[in-house]
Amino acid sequence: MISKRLSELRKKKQWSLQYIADQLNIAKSTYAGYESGYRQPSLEAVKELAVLFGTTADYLLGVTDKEHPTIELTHLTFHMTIDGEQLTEDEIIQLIAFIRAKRELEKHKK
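Would you pass me the chain only, in the form predicted alone?
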């Protein structure tokens, strides 16, 4: 799965094999091996590739089909911060209410 995803992402961004190899400080043939399936990238390389392509390791490895992760604000299992200060549950509820109200207003403008 990773070879297919790497190839798709590279072509989508219109990057050359050499460009990606240069970004990772590896030989072009090494990266080409990742795309062909001849070589398997190390965990560190998978992490670097995910950062380079702006996606997640889970997407590259085929664990998920979502190229970009989705966070559901109504079921938080982590802490959110703004300016380094953690949001309270009440602030999160207000944020969700604001976004819902804004979306509703946008619907009526159309």
Second form
Protein chains: 2
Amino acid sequence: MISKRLSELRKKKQWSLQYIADQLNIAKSTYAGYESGYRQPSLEAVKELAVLFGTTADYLLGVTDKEHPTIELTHLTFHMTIDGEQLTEDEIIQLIAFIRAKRELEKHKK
Amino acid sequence: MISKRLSELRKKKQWSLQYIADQLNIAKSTYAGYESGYRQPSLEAVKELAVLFGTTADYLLGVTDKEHPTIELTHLTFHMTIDGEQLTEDEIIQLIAFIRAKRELEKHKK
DNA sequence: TAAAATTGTTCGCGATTCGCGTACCTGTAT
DNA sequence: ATACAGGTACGCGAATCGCGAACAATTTTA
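Please could you give me the other form, the form predicted together with a further copy of the same chain, since above is the form predicted alone?
Full assembly next; the chain just shown is listed first.
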């Protein structure tokens, strides 16, 4: 499972085995083993790979099939920041209104 | 890292080592090793533990530390929707610009 | 209260698996 | 033709795994 996901993600990003091995400070053959299924990455490696690929450990391990979790802003259970500064409730409401208005405009443009 | 998280979660649920070992079909001492840090669970075990505890592999592995994950919109690894409709790359850029402009205005107001 | 069962901890053992280096097979560029 | 990078496969020593066993501590049962 993880081998398939790693292979897909790497090809999508057009990265070489060597590049990833360098990022994780492991041998090329070691990472190659992950993709071929010949070896299993350590938990630490899984963690780093999730960050490197910009995905989640859950996706790599196959807990979920979604490469990128999708969150609905009108039912938010997360905190969001821009430039490290947390968005207020009001700002989120304004954001939603902003996008809705923009979409409405574009609908009429057509 | 994972040992601490497992221990916390299990205690919160008031489960015994044996109970979890039974769920995963492993020996009690094996799971005990995970909590003490004497052993590391296999990737398959991590996956099952995430499901069993109703949490994420990312939390168990320490990819995310916070109980309520914080998402930085300028380094987005998620997809976002408003009214079920996915935001485009452009829209996110506009959102960020919108909030930055608004914050700039408020700074001068003071 | 005494006995029995459950829980949590630790450790040695054999078996498995790891990470690395190396060798090898492609293509591609020089 | 030669050099080089990407990808694959494998042997080796070292590290780690999962298990059972043994034991203390705690709880339950009789």
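Only a predicted model underlies this, so the values are computations on that prediction, with no experimental measurement involved. Residue numbers count along the first chain shown, from 1. Rigid core here is just the name for the largest C-alpha set that superposes within 1.5 Å across the two forms.
Both Val46 and Met1 are members of one and the same rigid part in the two-part motion between these two forms. The interdomain rotation between these two forms, with the chain split into two rigid parts and fitted on C-alpha atoms, amounts to 19°.
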